[in-house]
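In structure tokens, one chain follows: the form predicted on its own.
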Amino acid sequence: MAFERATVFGGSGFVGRQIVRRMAAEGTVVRVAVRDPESALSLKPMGAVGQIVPCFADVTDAASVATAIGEADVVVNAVSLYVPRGKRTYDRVHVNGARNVAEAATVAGARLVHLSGLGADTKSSNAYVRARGAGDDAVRAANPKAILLRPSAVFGPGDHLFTALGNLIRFSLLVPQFGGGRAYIQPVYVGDVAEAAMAALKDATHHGKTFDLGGPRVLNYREMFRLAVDMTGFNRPIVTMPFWVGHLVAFFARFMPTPPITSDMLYLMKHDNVVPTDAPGLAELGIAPKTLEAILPTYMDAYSRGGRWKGARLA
């Protein structure tokens, strides 16, 4: 089942661009709704002439959201904010912005997929996790048929996990592991998250459901760091450092355009992020998740000893 028209908010982002790719492959005309339309021009070759259309939209502005949706059959909200700055706070983007998209999709009669995060919780002491939870509630209230996808840490070419680790391993003499790396995560491949969005939209029985998405392997952060080191071939020692050192680094890093670490990232490193055994997930959407070992070599070669860049490609 292909859709005629779709609007993807955050379509130039890490997950959003993979959803745009898959929709375009099925012949859908995709409107990529972003704050900077020029950043989405690189997506146009994914489709035929005129098939992928970048347009301006800011999820915090209800009018621009409604305009971007127009007469779309389906809507995906893949907007994410990891570093709040100025007026772009977690609440404005993940709560108010999510509500704006959900309300506009309801008015347009469009099917909606909202990407949140595993462990989103309105009772959390962390502002990011709390806003994600409040955003989920806001979407449910505005659009009861919305489909919520809540992935664990997402990996793939250009990710914030192994790509960042690869750079660190290659150019540092050691790999700092804050807090000992004892918390567990369940990394999920970005392509599987995109496929989950497509599968959820196509099957009406999935409307109104929440799916927690995780890959086939559960590992703690120390095991993940060791895997990254092994992939690169650099024999870098993994050195445990207390969390207070990480927070000190994060304090100064926040002034950088793209901080390599934030206090919110450190918070997530303290807590498990694993799919509950009884939660609907990729299996219910008919997706067999790809393994870390199958995907990492397709882009970690860029950081390996003597390795040569082969381009960011998807399996």
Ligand SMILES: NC(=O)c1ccc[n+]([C@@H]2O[C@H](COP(=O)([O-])OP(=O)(O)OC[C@H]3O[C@@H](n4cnc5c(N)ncnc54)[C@H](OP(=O)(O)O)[C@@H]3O)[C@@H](O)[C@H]2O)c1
Given for the second form:
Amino acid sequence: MAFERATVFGGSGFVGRQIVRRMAAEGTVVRVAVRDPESALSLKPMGAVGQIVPCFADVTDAASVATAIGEADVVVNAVSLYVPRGKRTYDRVHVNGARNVAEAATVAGARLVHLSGLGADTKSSNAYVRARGAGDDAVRAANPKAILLRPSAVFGPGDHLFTALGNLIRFSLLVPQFGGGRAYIQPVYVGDVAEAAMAALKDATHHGKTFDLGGPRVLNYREMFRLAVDMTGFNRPIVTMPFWVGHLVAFFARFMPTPPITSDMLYLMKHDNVVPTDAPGLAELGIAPKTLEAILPTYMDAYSRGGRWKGARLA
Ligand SMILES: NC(=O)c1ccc[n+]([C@@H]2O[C@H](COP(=O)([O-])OP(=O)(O)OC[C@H]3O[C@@H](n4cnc5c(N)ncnc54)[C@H](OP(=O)(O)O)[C@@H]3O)[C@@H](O)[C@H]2O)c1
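In place of the form predicted on its own, the structure of the form predicted in complex with the ligand is requested.
The complete assembly is shown below, putting the previous chain first.
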């Protein structure tokens, strides 16, 4: 069963564009609702002429959200904010923005997928994790049938994890590892996250549920850094540094347009981000998750193996 019309908020982003691609392949007309529609023009070749339609929307502005949804029968919220600045706060985007999308989807009678994050928790000491938890609650209250997808770190071409790590490995003589990299994560392939959105939307028994998404392998940050170094083929030592050095770097990096490290990233590096054993996830959606080993070589090949560096390539 394909959907006729979908609106994907954040559809030009790393996760959103894979959902747009997946829907376009089934013939759905997709509105890509973002603040900068020009950045979404590159998605148009994913569909036939007129099938992918970039449009302006800011989730913090309820009127623009309602306009972007229009007569969509499916709505996806894949909007992110990792570095709050000025009026772009976690609460405005992840709580109020999420509520705006959920309320407008309810009014339109559209099915809704809300992308959140694994471990979202209103009681967390971290502002980002707390806002994600409050956002999930706001979405549930406004749209009880919403499907919540909460991935661990997501990997794939153009990701914010291995691509950044690959560039660091490539351009520096050593790879700093704050705090020794002892916390565990469960990276999940972006294609599997997109597939999860499709599977959950298509099966009414999944509506109103929350799915925690993790890949087949649980590994700690140290193992992950090791894997990334090996994948690139560059011979770089991984050097443990105390967290306070990371916080010092983050303090000055916050003035950069895209800081390589933030205090919230450091918080996440201190805490395990693994799918609880009893939580519904990819298995319940009938998806066999792809491994890091299968996907990483497709965008982290190295000069040393005769390939061209593709780490920064966007899918
Ligand atoms: N990437 C991961 O590893 C990961 C892990 C767990 C969960 N998630 C979740 O997955 C979702 C998508 O993340 P991502 O990594 O794909 O994000 P991303 O690559 O940073 O993309 C963010 C998208 O949101 C749009 N956007 C930002 N602010 C907006 C606003 N106020 N109104 C409308 N659109 C806005 C951006 O376009 P404009 O700038 O043009 O508006 C862009 O299309 C987020 O909820 C994130 O927390 C991601």
